[in-house]
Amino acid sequence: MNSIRKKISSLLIGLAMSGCVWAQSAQQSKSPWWKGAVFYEIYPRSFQDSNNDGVGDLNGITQRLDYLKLLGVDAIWLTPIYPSPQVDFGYDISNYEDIDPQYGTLKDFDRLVTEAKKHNIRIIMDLVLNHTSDKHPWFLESRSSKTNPKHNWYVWRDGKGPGQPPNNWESYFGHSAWQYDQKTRQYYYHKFYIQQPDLNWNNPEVRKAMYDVERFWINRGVAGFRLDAITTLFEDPQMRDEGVVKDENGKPMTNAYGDPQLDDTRTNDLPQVHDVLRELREVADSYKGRDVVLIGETYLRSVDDLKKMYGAHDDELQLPMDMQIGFINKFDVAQFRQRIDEAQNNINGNEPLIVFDNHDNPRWDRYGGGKFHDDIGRVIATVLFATRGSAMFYYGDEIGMVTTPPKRKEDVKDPIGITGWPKEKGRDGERTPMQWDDGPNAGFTGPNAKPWLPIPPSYKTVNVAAEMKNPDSILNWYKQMIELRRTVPSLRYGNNIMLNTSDNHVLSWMRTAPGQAPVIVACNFTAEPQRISFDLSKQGIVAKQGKTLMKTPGMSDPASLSDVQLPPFGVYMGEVE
């Protein structure tokens, strides 16, 4: 009789668990595609050159879709490919509804969208809303006279006096953010480069024009937008000076360009930004069934500021970039634990989008390198892919490309480096061409072409072809991590619970989902071997064994979860059995 009861009980438990799995599966099937997705940033001029002119292009990206499919990415974000004078390499746009000839044509773009769809890869465009090029027809009209209908499309002001700008605001690229225009005898505002005048987002005509741009690209098949510099759309209407930042001794600080360091409170993250985000979201959501995603470039002061970017009613950005975690820039277990925990618990249950680097910042080798370069890369990839949320990484991260800044000022292409040399060397170092193989020009362009930036000598060993053949390569680590995200529900959709919170050497956490085996993750943040013991009784788990999912090459499987031995910068991930 007891055996029959046990069988019935087991059957009921099995049915209940099956029900949980079915319910979770049904819930996941209703989730928008971008939840838990992996985004891959491509800097088009550096990814693949198809016509041997030394500059990457759209057809080159199309040629590499098989690789991207094999890597496992869900979407690719393209930095700007619009017509541009290329002062800031595409972020100075002169036409929002076409393709720059150096990258191809609209026909090439349409082909990329079509072929990417066949590979189950979506295209994300970079939408630069804060400013245009000074060669854009809108600005040419705007500066033609004070009475031109488009004069109010940009931020124009009279100076305080002869030769005096309206206030002390500074450009992110150095020096005053105001440029005097001889014809109108006024100053125009540019938060970024002089050739990037800021649009006036208080003007309803500007808003309508930019929302029409949004519709133009959605109609061409894009799946969403990364919104560049989105927090800088508005400025203090009273034009008050910004405060000067002082050090602990009360002495005014200076930036890399020798200017006073300002607190940015009058020109960044003003409340009016949220009105625009809601309107952009309304346009995106009007395409029913498309799940058009809005990703924000959101360098913010705190997780509370990040939370606001989703909107009080989840009606603004779906994925503001979480820079709080990836840009700690040092292996501090306590900080990582705190900020990951904040991303899980302090954003109203919204989806985090974790980012470690991009075209504006040194690559992840800033966390260290040398002897432990690949091991450090595995730690970073594990934090990126094995915590809850969506993930974004930068081309070349997956093979361990390193930041390679220019050694001479005459070699600098980036305007930031040209202005700030030698203290500020610019962003060329993180934009070098993709390293595909050990042949001429690393397979990026033809053997007789000159790449637009030099290819680092590391390409001889650090390249896709070599790492594909090596099962212990960082490339294969990325591939396996992404595949586990796709196939293990706890990793893609599960909750994130921090473990062993008093340990300052190993960062560890657990992912749990209803009806699924929990997954534990441990990352050694030090150059010394570490031992860690998992006691999961507080989580109601009595199991002591783990089924290894991933581990640092050469590491032994732990005999039990009570004694996991990690090599320097070692990683262990296992299902609790």
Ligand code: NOJ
The other form holds:
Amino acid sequence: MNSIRKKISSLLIGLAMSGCVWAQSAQQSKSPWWKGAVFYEIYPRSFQDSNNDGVGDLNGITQRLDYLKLLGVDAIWLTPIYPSPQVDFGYDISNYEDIDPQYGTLKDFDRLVTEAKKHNIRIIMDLVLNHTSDKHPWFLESRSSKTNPKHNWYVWRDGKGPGQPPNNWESYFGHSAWQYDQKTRQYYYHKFYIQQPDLNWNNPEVRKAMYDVERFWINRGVAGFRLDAITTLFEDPQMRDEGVVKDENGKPMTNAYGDPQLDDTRTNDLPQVHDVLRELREVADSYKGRDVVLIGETYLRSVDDLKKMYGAHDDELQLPMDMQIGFINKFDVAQFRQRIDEAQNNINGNEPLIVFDNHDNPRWDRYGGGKFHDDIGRVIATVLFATRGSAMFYYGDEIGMVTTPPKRKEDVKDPIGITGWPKEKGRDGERTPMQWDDGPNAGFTGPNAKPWLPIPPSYKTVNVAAEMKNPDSILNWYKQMIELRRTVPSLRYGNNIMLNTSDNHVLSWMRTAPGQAPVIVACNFTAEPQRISFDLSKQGIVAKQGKTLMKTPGMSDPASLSDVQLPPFGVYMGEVE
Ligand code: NOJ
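Based on the form predicted on its own presented above, generate the structure block for the form predicted together with ligand NOJ.
Next comes the full complex, and the chain you just saw is listed first.
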């Protein structure tokens, strides 16, 4: 690198970006650990089984820490591992302060935390605040009589009349959200399964109990929480009906369960949730120097709603998940550009947390596949890791595991797949066991065990062992991208500026940090080769050459920045010299 040119270009960039760059560099020096971090979601049932019962467990995760270290992740989010009847595979909790025997013991958990720490990996717990299991002692008491002190811990109401629930609210998992209870002759509210009664968050005792749970796990060494269904804690106090959504012809719509499609306005994203978020944050922040992070499951309508989740004074969630970018679900350059830009500019300078898939949604292969499967994966990983923000991905994404839904109703494990079959096949397809090698049961469990979900046939070629050996594998792309984020400061902390903004085929952007070589990125969003010329003049950059950091396998180094030739779904990333 020509050092004079480098100094001039960073000076120009510095001037162009004015104060915000300097503010950013100051911020960078005292950055909390989660800023720019890479989070890896583990569905413990499906990651690694250590005792050959066909169900993954905590000791299995501990055995795989070397792999996670090699991959380069900073933290792992464990979906719920608490004691549970497992109706919703752990999201129905019957005791918040223990571990389900299927997954291990508190001792196993402590060992996981300790061993993970040695690997520089933090543990994030899933905190389910909206509801408990109907087998939780709180609910057993609550339903025992209307005068029980815990009755008011849940949302109970009288029906409108004989056999009539209080209103038209529906469960996300199909049919009425109200369940009649013979003993109390009242209905209880459940936004999810019948076996998941909603807690009453207007009750201060409920709040206190849950803040104690938060403390319990922080005291045990966790680095933060992913807050489940956090936007659904409150319901309209007047219990008004929700509206029915209409299609473009004004016809009322129906959902996959055959029920009217409701607008979700009285049971989701009510303003009262912000008080709770502040209280949860106060507890987290009371652990000085720990930087306990609160991550939100925040499916919201717009970036404006997302912005509110950080709090008016940055005193709520540090990382509400951005579902705007990763769930566009089609390769549309203009939409990606707009939403990435919004995440940079419309959330008060807060940290976006980008995510493409999880245990509730089809994997990234939903963007297309077949011939270009790995290329599409590279594009997704590049948007995820090379734009500014923290990044989260789901186990198996890094090897290109494909969504493999059950073919027959009788094989379905996720109850919504039974209620909604065949329109809604449930979430088994994205929860299949991790594919470690091409041996029996893909190395997930012992050769004679029966995995709780079948191993997808793709495991013969799509597996960790095979991909480790292949430098051009999707796994190696993930690994290298994560490594570059760690080692190239512009990529980890730099500003994010969209480039060539009228191009409808190629998404390109630049990352810049003071005193550092800018990084430019281009992703071809089409199945045809594309050619681009980076226009960096507005950024005051005169460079003609880039030093390649990453490129799609088989692609040649560009002759110059004004002629970058990208193969179908090809990616180029280079440092500006
Ligand atoms: C969101 C979780 O991700 C999902 O798996 C679960 O079924 C619901 N919340 C209810 O807890």
